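Just one chain follows, in the form predicted alone, and it is written as structure tokens.
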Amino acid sequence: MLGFLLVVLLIPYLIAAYGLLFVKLRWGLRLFGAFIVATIGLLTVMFLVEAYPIIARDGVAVFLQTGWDPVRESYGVLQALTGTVLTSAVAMALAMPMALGVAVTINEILPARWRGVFGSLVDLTATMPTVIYGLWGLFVLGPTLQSLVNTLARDTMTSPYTLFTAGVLLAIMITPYAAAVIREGYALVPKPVEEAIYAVGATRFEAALIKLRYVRNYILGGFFLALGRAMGETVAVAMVVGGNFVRFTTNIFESGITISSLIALQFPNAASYQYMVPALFAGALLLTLFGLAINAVAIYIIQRGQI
């Protein structure tokens, strides 16, 4: 299924190439984008083709049950999704104030010297390899903040490596994609608001919540862009989320799994089994479903509050 998707993709990708560079820009450009929303909706639709065996046995079960258990070919993917939930809220939770102090310090306090500088190295940590990320948190990260709950609540985090250890670290790589488009809307204030904002007598901190005001539809877009970067984030998660698949918890101090790194740990031994892959492919589908909802809303509210 994958090949014939590859195969049928190359050739409308190799024609939006050829009018992008030969024919005309803007004819290309809307190719690619019809390309890319054909590329999407075919991936979904092979989600869902992958997913229809454990659908047709289980029916929307499979997106409610709690159990995973390979001998008795019984899965449900209910557990991941919680755990996706979880650790992402846990993320933006921590996050979104971090963006929102990163892009008033780089475009409010800063000299303007330094401002390009401080964006650039904020912009830079979003590149980092995500093993990166999941190798530091796996010998750092982990170990800190099992000490430092421990310390203000005995024996709470029985591990280093549970779901609130994951939503730490994702709150980390996460940041830098919201604080990028705050920052955005926040430089694109109009230089006669900013004048008049300061003319009624606004101190630095008063004219920075106007500001934020102003751009609100920036920071929701940033809000739900980071959300649906930290519901997909793959191998760092996975490396410190514990890989807890047989046991329901809600706490986020114990061991869990999320959707993304449910797929990368179990898909290695899936064609073993008869209903496992289907079962992985169903959590795929329902991820897709979700970051697509997400970035939609996403879009639609940037688009909105252009200034």
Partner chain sequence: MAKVEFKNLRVSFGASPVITGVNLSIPDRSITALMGPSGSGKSTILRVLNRLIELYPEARVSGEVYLDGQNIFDMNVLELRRKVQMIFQIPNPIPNLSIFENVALGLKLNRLVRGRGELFERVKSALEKAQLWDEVRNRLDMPAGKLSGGQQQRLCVARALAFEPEVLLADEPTANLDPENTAKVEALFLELKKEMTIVLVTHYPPQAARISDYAAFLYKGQIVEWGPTKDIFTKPGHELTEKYVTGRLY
Second form
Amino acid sequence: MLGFLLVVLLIPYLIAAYGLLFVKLRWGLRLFGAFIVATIGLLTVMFLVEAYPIIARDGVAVFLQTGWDPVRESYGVLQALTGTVLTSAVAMALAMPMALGVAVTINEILPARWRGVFGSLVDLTATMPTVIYGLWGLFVLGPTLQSLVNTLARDTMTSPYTLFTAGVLLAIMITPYAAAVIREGYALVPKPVEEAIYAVGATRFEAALIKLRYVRNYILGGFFLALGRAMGETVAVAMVVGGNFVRFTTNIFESGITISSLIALQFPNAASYQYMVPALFAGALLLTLFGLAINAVAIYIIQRGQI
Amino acid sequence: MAKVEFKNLRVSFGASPVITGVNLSIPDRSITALMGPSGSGKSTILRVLNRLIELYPEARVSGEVYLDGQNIFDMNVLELRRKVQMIFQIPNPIPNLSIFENVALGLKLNRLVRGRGELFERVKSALEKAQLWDEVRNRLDMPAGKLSGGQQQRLCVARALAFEPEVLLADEPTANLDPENTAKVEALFLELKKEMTIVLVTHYPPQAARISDYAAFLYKGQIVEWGPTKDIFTKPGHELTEKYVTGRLY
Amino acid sequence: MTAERKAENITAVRMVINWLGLGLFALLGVAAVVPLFLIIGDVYVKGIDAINRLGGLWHFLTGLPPTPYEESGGIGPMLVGTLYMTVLGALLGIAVGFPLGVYIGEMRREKFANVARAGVNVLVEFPTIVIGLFVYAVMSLAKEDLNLYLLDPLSRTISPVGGWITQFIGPLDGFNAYAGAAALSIIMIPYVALITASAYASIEQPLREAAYATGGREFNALFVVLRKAVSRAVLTAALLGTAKIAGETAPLLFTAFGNFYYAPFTGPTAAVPLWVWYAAQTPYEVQIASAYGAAAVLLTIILTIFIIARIRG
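Having seen the form predicted alone, could you give me the form predicted together with its partner chain?
The complete assembly is shown below, putting the previous chain first.
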């Protein structure tokens, strides 16, 4: 009944909000604001409710134990959590240098008329469907990385689909998000400060380093926003991570799983088991909390940076 | 002999010309004032002299500028800026760097000093010359952005002096200062001209009259008249100059 | 003289470091966009080949997907589902996102507007699978009562209109196109809102005052007079947001679910990204080929919208 009311009242609510725009503008606008805040609140509550059965049964152990055994109704998301951390770490280590490179290339190296084109390409990288990244990762990147890594060190990567593959693919996908924030900050370096940097005899490279130091808040903010993306990305990761949700591993060259890809891959058959749906919602709750925390940090850092 | 010589300098931003043929020589160890209403191209001339104009992609420069007989556009830009330092109209320390680092940055980048001891001495002496040392000696690690406007401007003076430059460009350095700080800066310039050539841009004729040895009057991108300051102010050869120095042309 | 020489050497070394450093930055920057070309190239080379092999463009755009043992097939149902859900999701996303953006952009002095802004900032970065799960949870909570009290009676009332209407309106399954569209709209809302907000925030104060002076009521000032100043940015946001949601997969996994056939939108609905996701992971060569063909079609749609947005914006 609750859900029914929720869905049915949504329509009059939005109509009322629109109506109020004409009568009492500010209150109409406030209703739209309330809508978004309520959505986030409801989402969190919903996940808590859905995850409750398994948290009531296992407590926080569900986040701390490994092993995913539907037959015995035993679920732990630690291996997925570890996978999320490892893939994100690989992704961030590769993405941040590239994001810095993008910001410096656009602002310092390219002639003015090429900046827009290059910027559009970077934006397009962010707009590309994630499933197409997954497709490419599945048939091109995975096999290429495997032969590359194995040429450097024999038999390191036994499968093309590993945590490492997922990390590299993620790095390509999240670079534009970090780059966008850094570019925004970089463009805000005041002209007088730029003149000061060059007036004391900095080369362009030295000037770039000094400016990056000046926008360090944006770099940190971009880092956290990109990290949020990396931790939440689903389909592309699920396609190349190997889908190993049974065995715990910390070796990035082995198949693994992440929280979001665990949800994507296991949800279709979750309904057959009593506790699997709650366990997956517990994973989603974890993602939500991470998302909230990371975004809060990122927003705080960026706003603090705007002196 | 002239320290700096402009020969038929022309600058345009996009389609609009800003400097339309300037010829000027600036004598060594003296203060030369560039006067003129706003928009007459004074700041642009300064930015040509240390080639900061190259930061403006839409700017087109032609003509020649010589420093000690050497064309500055043939020089390495880093060497040029080591010799030609600049103080800006709006104080522009790098706000996130400390007071010390702001002065030390150029010295470190250009490897002008050896070792920390020499660096400290050089920074200290620059801050002393700029009359800032006593106010900041106990908080050299503080971000420069936290200083007051007057202090920031003196920090920028120190930053320029740390180079021990041959030419000091000053773009309306007192425009944002109170009378007391203005007097300090003017006194400093009179002291400094014993060691270096100073090019002072000002939109305030009395300042030029007070401290400059030579003065040039710029109007719409051209030099109307230039010569010893005394002559410019007492017997201007051009109607526009007379109007300007007597405060009837802005 | 030696000091002079030393200075020259230092300068030379710094210039070398300068070029090396800038080169490294440029290399890293280029590395960020090279995969884009590799991916687009890969998708089109294999995709066009696949479309030709599976029966030509028209058949591919309209036909049913190939079973593992067929030689030809298409993505007709997927294309229809994607278009339907994307259009619905985009409309709803703009309808809520635009006023929301006006609120957080124009009423910045209000405390609650800042709360809403934080909410939007959080939501725009949210993992999309989480949003899909949320809609799934709401759907499974609401479905039965919704059908019992509203949709069953409604579909009986409107059934005389014709059979076609049951394709769109009727009792819902657990997975349906409307859940998919809702998930897509939740992704679109913050996107549109943020760009609208920054467009309104960047209106210069004199123009704003003039708008309030001539517009009379605040509504006219905000939505009629100032609209001209922001319409371009908002249109770009709408187009880019549409491109974004057209390619989303994760939020559709548990909402639209996917389908092999042309089917009513009240039940499991096919979508191009879902088909790419599904078919690419099958072991059958023909289905993998169709995944590449589908990816090429999807990429074409998104590139088209993206280029339109860039040219207009």
